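Only one chain is included here, represented as structure tokens and corresponding to the form predicted alone.
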Amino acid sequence: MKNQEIARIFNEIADRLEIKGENLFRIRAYRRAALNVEGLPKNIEDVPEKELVKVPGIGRDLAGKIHEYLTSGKIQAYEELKNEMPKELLTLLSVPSLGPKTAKLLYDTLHVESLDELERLASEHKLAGLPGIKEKTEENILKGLATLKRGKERRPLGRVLPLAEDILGYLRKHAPVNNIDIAGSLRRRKDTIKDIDLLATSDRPAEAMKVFTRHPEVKEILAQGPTKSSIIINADLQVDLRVVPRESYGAALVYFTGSKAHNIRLREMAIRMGMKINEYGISRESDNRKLGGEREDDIYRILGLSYIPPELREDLGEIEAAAEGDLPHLVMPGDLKGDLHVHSKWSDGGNTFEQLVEAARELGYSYIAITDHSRGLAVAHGLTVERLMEQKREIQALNKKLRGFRILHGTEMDIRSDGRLDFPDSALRELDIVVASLHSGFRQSVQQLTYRMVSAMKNPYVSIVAHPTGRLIGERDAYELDMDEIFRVAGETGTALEINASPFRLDLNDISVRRAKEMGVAIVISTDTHATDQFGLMDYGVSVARRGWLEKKDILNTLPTDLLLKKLKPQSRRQAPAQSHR
């Protein structure tokens, strides 16, 4: 949990700085060492002070206001900063599209102090005229209100399930329980939590909820009872934890899963066959007999259905596909090959190529890709064709001494704002692989978003689009696109979509890779690694493919190196007339 307040802490100082008009250099530094401490896969209590500099993003000076904080619970540069600039100033900044200038802009001059006042402003059309602010600013400003609420209310993936996780551990360390699980739409591996439910078993039920109560994050209590206690835990999130019998505990772990349509379907179900559900286990309706319950494989099995993974309880056609034996094989953690999406100290990573590799065979791959930034991306330290060559020069030579891996050359190439590429053909076709996304025009229309994505699938160097719909959970809505005219392009050229593993993006989603997958579209998944510890987060974008129904077959990185390149390689699709990109 430290990992995360630090991380906040971090990004309200570059929000400060960024308000103040100080170096973009220095203000980048910050969002960066946030975003490394937050993707830590261990608590960053357990790591001595001298391995924080290990961590990329995280120099001296860093890793003294982490300890700072972690032994004071300060950093006094912060304290400093807060009381520089009024607070109300910064909940204004916290708007997505609400840049530091115009938040300053509204503050000055029309003394806007809360995001209520914002809103009746901004729906009135009483900001439109000030320097800069047009009606589409207006209205920019109250989409950012409404992600900015729904982001309030349920919370990213990868933020929760670290909190979860650490009381996991907590309990199980510490309190008499015998088996305790995650629940909910949280088990179900969903994108947005709104909060976090556990379920236990116990022979000593009232002394777990004391362990639970106590627990050293809990910022107020909002019930306790023998079997069910409610906490609110520091990070303003709700934990509830329900203690039930062991020969309930499978029937309660269903229960408690959900989704709610997906037990509804299960008890109606239940109800033609002359039987009854609930979370304490299946039943006959005659006599009220018992008949199973305390695992979760008794309510499916007695049911005449196949067990269903927590992902796919959303009632969109499992409960038809475990009647007739025909749901996915799901694809699992282990089914992968390698990522094919990596950042390294060439552009805006933190690692070298020997300290990639080395992160990369510890989780057993056999490959990954270097991806680093084209010159487009300049903030990123985008690549000219020259360094691309200079680099793809150092890799042929470190793969020479590798044995039983191998990495793949490429690129993550911008798509410009007219649909042109930032590198010419000259230079991808001396690539493996090349990954093309969008980092800017966000605002475009659909027709002209569209486009350039077209365009890109049109070239026939280009292997994968990563990220491609551009959405930051909470932060920022996926850009209007005509995604069924993405996925028939993608399938026509035989360009795969990525699902990028981020915690933050898990883009695509889980309705778009079903439909992908329906219309005959490659899916890759990768984690964006710009630190060796984010290789850990491909787990999410495992979730998110499970979710979305796909198996290892689905997958391109699921191949062995040889199967993979035949696939990536442009001579093995079909060809397209090549774009103009100079």
Ligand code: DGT
The other form holds:
Amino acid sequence: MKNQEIARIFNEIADRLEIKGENLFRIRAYRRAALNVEGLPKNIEDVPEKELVKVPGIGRDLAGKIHEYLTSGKIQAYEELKNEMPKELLTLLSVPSLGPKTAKLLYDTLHVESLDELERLASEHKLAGLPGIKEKTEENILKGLATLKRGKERRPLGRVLPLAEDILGYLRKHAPVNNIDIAGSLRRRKDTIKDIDLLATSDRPAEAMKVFTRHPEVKEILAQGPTKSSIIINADLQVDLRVVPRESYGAALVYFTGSKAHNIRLREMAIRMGMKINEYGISRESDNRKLGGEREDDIYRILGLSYIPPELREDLGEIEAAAEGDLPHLVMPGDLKGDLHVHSKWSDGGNTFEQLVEAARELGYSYIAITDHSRGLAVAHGLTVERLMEQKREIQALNKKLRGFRILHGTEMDIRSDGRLDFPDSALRELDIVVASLHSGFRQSVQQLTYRMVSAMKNPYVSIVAHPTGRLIGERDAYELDMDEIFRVAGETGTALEINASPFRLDLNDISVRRAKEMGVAIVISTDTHATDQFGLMDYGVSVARRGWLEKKDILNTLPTDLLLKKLKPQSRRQAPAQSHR
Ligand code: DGT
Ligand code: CA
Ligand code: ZN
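Got the form predicted alone; any chance of the form predicted in complex with the named molecule too?
What follows is the whole complex; the chain from before opens it.
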């Protein structure tokens, strides 16, 4: 598909414009277009030229560039930009903490041309002393380089899962397989993935493998045998397919789903019970008699455990809980009743309220919260108080026409660098829901960053803090925050924390979610949708919640509208005047 290629080019154009110091709006337009083209649920080559402008974030200019690429294989403006500056400069800019100014400075003065060289110079303290570069800058560069390396080894779940499902669909259609499933970390829905592990049964394994190694995306065949084949696909990702006997399928699925730590615990448990588990089945030690292994559940049942969902298989207490019959009833995608973080055309989203409502209704939702950016975030066309009130009137009018659905009026309000909020209480009071988040000053001290979050949560109108740690998977680490303090204040003030379902964020992450729950913090799962087709990202957020042991009752947007509004801060606004604390 050309979608990813175009997205890559648009991102590179944005990078190059950034080095040139061009207009921020233009740069952002390219980045947004890249995101939307990549996330487009269909092949961009199938979109007729005239329809391209209907893709959110694609105006006439960018539609023209896409058409140019699809017809000629080139974009003139991009070729010109490429000639204007060396590629090495761009390499430097790929380091998360390195801005365009610093990148240019390093290139011009020290002629740094590679990341290895940059790493050497930074670790030898050869950079500090250049204009604007302090010791702390060197530290940040080294951290950024480490993040970058990790990002190359492991990809975000959201990049890998669609590729895996594509290959799975292809094999189901073209290869002689009976069962076939995704295993490994992907089945456990870890937030980052090293490779794709597939498991199948087949009556004609050799032929199944032949079909596999002829997938149109194959770049290299690493191995091809009747029980295991490995390929590298064009996205530079390894895919392994194993074919196992039908009577071992369940045992193999447990084995290759992992995690390794979980498997080791199961094996130890089996040994204590006089049994043996491997990828072929579970058997009695004394006479080697096979007790089961065709179905996954066999293994757990015979060990006296309830079935453990793949997302929990990390040896983080799930085996003990399964032994006690104490596993959580994990939240499921169908439990969600609405999305509480949605952008419209009023700020940097691509759709009208009507389009958003229609898409949300199709998913079976009862509500969405419109949370456009606030005035401080000019690059995202943040709303002034006047515009916010205008928006409120429009939403009220639309709500009168809707049956069985409600648009909640909200904001994604910027928490400023000094901890002050971007809107006064007099404006916040007018809203159904207030989502607050940080968009600047990520490199402040732990104290300052924590202070900003805490002061936002202490505001009586702030209902939710969005993408609390600010991480961008493989690109930017979480800010340095005192998370326990954040959870404590969230619990105390009744402020909910968001699991941002955007697959490049997944923020809070699984571990934080579990900790938040233990500390009595309410959670919401939201997509931060900027275009209607992004509503579907909710499932990634649900995966994080499941990995964090959350049940339906732990998540506020599983509630119907009236109960949701009762639970969301500020509760006082919606309850009878005499507050009862029950
Ligand atoms: P990844 O690929 O790093 O994202 O994570 P996984 O969990 O998919 O790891 P991978 O691909 O190396 O192996 C797939 C599964 O195979 C793993 O979750 C458990 C199982 N496995 C691999 N090596 C071993 C091993 O040495 N011992 C045991 N018990 N299981 C293993
Ligand atoms: Ca794997
Ligand atoms: Zn947002």
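Residue numbers count along the first chain shown, from 1. Small disclaimer: the values here were computed from a predicted structure and weren't measured.
Peer 1: Of Gly144, Gly281, Tyr69, Pro503, which one sits right at the hinge of the rigid motion between these two forms?
Peer 2: For the motion described, the hinge option is Gly144.
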